[in-house]
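In structure tokens, the next block holds one chain alone, the form predicted on its own.
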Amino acid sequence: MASDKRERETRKQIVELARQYAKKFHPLHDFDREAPFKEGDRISYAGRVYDDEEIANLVEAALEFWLTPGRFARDFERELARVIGVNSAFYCSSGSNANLLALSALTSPLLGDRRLLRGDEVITVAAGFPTTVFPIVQNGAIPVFVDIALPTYNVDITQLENAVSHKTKAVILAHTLGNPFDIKAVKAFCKKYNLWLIEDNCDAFGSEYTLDGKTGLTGSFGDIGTLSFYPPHHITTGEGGAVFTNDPLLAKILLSFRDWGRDCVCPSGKDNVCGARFNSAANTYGQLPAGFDHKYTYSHIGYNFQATDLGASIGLAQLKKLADNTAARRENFDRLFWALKPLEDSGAIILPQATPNANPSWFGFPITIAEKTKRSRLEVARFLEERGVQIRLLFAGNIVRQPAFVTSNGQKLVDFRVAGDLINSDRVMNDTFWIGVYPRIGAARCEYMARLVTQALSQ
């Protein structure tokens, strides 16, 4: 008992020293939301937002040295599910892997006739991030691409009916740059055709949508939702992501796919929590013998997409900052919007608009250069970058024009289908870029970025 007390006291002292170290030696801008700014300073499109809480948690987790998922991961998953408003959330190694888990889960034999089979179709948009689309192909299904609408940069819901066929099994859509897609219309479409809906929420943690008078966080409206915790996102665990659901069967399947495809739900380092370790009956699991160790029974062709307790310890501290970070993102978005409104009024650019019934937690501020504008996107991008403003494109642009999908002479490398035209997807590929709104940008940086965008388009 005395040694246990000494251990606790020593750990407390070390964690407190780590807090003091962080406050004293980490650069000011890491902790200060309104760090000093002078024109010409680099303005990143995104960045980590943290303080001594994350470092204290990380040091405590390191002292425990439980390198696989442990108590911090379990606490993080529980708190994550509570914040989102779902029954089950599973921490995994990245947002991209979360999307792969979500699509892979739909291939489970446990889903019966609704199971996604090779050659089945999944509807998505052409203008988005690659790892929203790639899991469709990686699971042997066929992506069916529809266009987006401007100025929301989300799926054009009028094209969904053109995309559906007797092979369609699912829809996967991202909330573009934090702006929710039309959840009401998409859910109605999925219900009409009995389709699964996966919400790629990786860029939208904290975004809200009101459906039938009830407001909830995006990601909680579909059958499965996903998150990314890469440092530029709304919260971070370093690398990391999450997949979540309200459906108990999908939760069982997702956990299996994340953890090697095994049937057992016992957490790492614990045996026979499920009570079935040596009790499996003959012929219940494939052709395994009676009493075969349930911990080594595999019901899916799965992965190892677990993430560490170290990252989860950071995530627990980050969750406490989500509301403040979301408010700061919205403030920065509004600053940029009103500063750039004269450019839209003059017809030089198209400004983003929130989807009706949505309250976005913006990941970025997209700007589309009007067709009549003399300056090209490339010229504007170079102008901004040369003056310290980091820009990003709207991810893959029109993904069917990417070299992973088609050769330079037009030969298709991936089996896909296009429903309707992709005019706006081509438009954002050529004319759209975005700048940051992350919490530490603040008023002075927003004013400077808006002034530079105005200058770039005025020359």
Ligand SMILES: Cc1ncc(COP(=O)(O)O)c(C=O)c1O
Given for the second form:
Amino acid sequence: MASDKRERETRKQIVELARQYAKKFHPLHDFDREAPFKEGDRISYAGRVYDDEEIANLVEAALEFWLTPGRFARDFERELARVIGVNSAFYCSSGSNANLLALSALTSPLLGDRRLLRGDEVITVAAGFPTTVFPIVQNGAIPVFVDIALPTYNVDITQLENAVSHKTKAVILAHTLGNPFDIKAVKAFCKKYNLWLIEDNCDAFGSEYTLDGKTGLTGSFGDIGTLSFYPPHHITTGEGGAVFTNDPLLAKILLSFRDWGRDCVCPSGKDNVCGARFNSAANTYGQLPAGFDHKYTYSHIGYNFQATDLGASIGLAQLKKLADNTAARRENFDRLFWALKPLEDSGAIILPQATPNANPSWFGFPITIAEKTKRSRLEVARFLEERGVQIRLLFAGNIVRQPAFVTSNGQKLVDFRVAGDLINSDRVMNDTFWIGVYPRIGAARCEYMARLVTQALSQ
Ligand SMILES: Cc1ncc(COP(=O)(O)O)c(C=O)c1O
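Can you swap the form predicted on its own for the form predicted in complex with this ligand?
Full assembly next; the chain just shown is listed first.
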């Protein structure tokens, strides 16, 4: 008893010391929204936003040394599901793995006729992040690419009907840079053709959409949603991601795929929560002998995409900051938008626009250089980067032009189909870049970035 008390007190002291350390020695810009800024200072496109809460949780998790998913991961998953407004959320090792889990789940034999089989088609857009698309190929299915629309940078919904075939089983789309796609139209399309909808929500945690008078967070409208917690994102756990759903069958399948493909739902370190261990009546799996240990019964060709309790401990503290961060992102977006509006009015650039019925939590601020503008993206990018403003491209541009898809002499390396043309995807590949809106950027940096963009394009 006395040693329990001593252990608790020692732990408290260490955690308190860690808090003090964080407050004193971690870089100021991570704490102070209005951190001092002078022209020429580096302005990152994104950055971690944390304080001593994250450090305290992490130290506590380190002292416990459970390492694999434990109490922090369970709490994090429960809180995630609550915040998103879904029944189940599973923490995993990255956003890319979350997308791979989501697509792989659709191949489960438990889904009967709706199961995704090799050679089936999945509709997506050509302008986006690679690992939204790669899981389609990794599962032996065929991506069918449609174009995006400007200035939302999301799927051009007028192209969806062109893309559907008797082999289509699913649609996977990201909410581009936090801007929700037209969920109403895409859901109606999926319903019409009985297709699964996966929302890659990796860049959009906190974005809202109003459907039939009800407002919810993006990711919760489709069959499965995903998140990335890589540091630039809306919240971070270091590496990490999540996959979530309202559907109990999909939840069971996702968990199985995340945890080696096993049938058992018992959490790490806990045996026989399911009550099916060595239970011969319950075990009629494949051709296994009666009473075979349920813990070693595999119903899917799964992975191990679990993430650590250490990451989850950070995530728990990060979740509390989501609302504030979302507000700050929106504020920074508005600052840039209005500062750059004269440039759009003069015809030099195209500014981003929120999708109708959406309230984005922007991941970044995309700018497309207008065709008549004399400056190329390369010139503008160099001008900004040389002056300390970090820019990013809209990920893979037109993905079918990437070396993973096609050789330089035009040989196709991946089986895919294109529906319609990809004019805007090419446009984005050539003329679009984006700058940051992450919470710590604040008014002075936004004003400076807008001034530099204006200079770069006015020369
Ligand atoms: C839209 C989108 N999907 C998926 C991912 C992959 O996430 P991760 O880097 O955690 O693998 C990213 C990464 O930024 C992304 O932007």
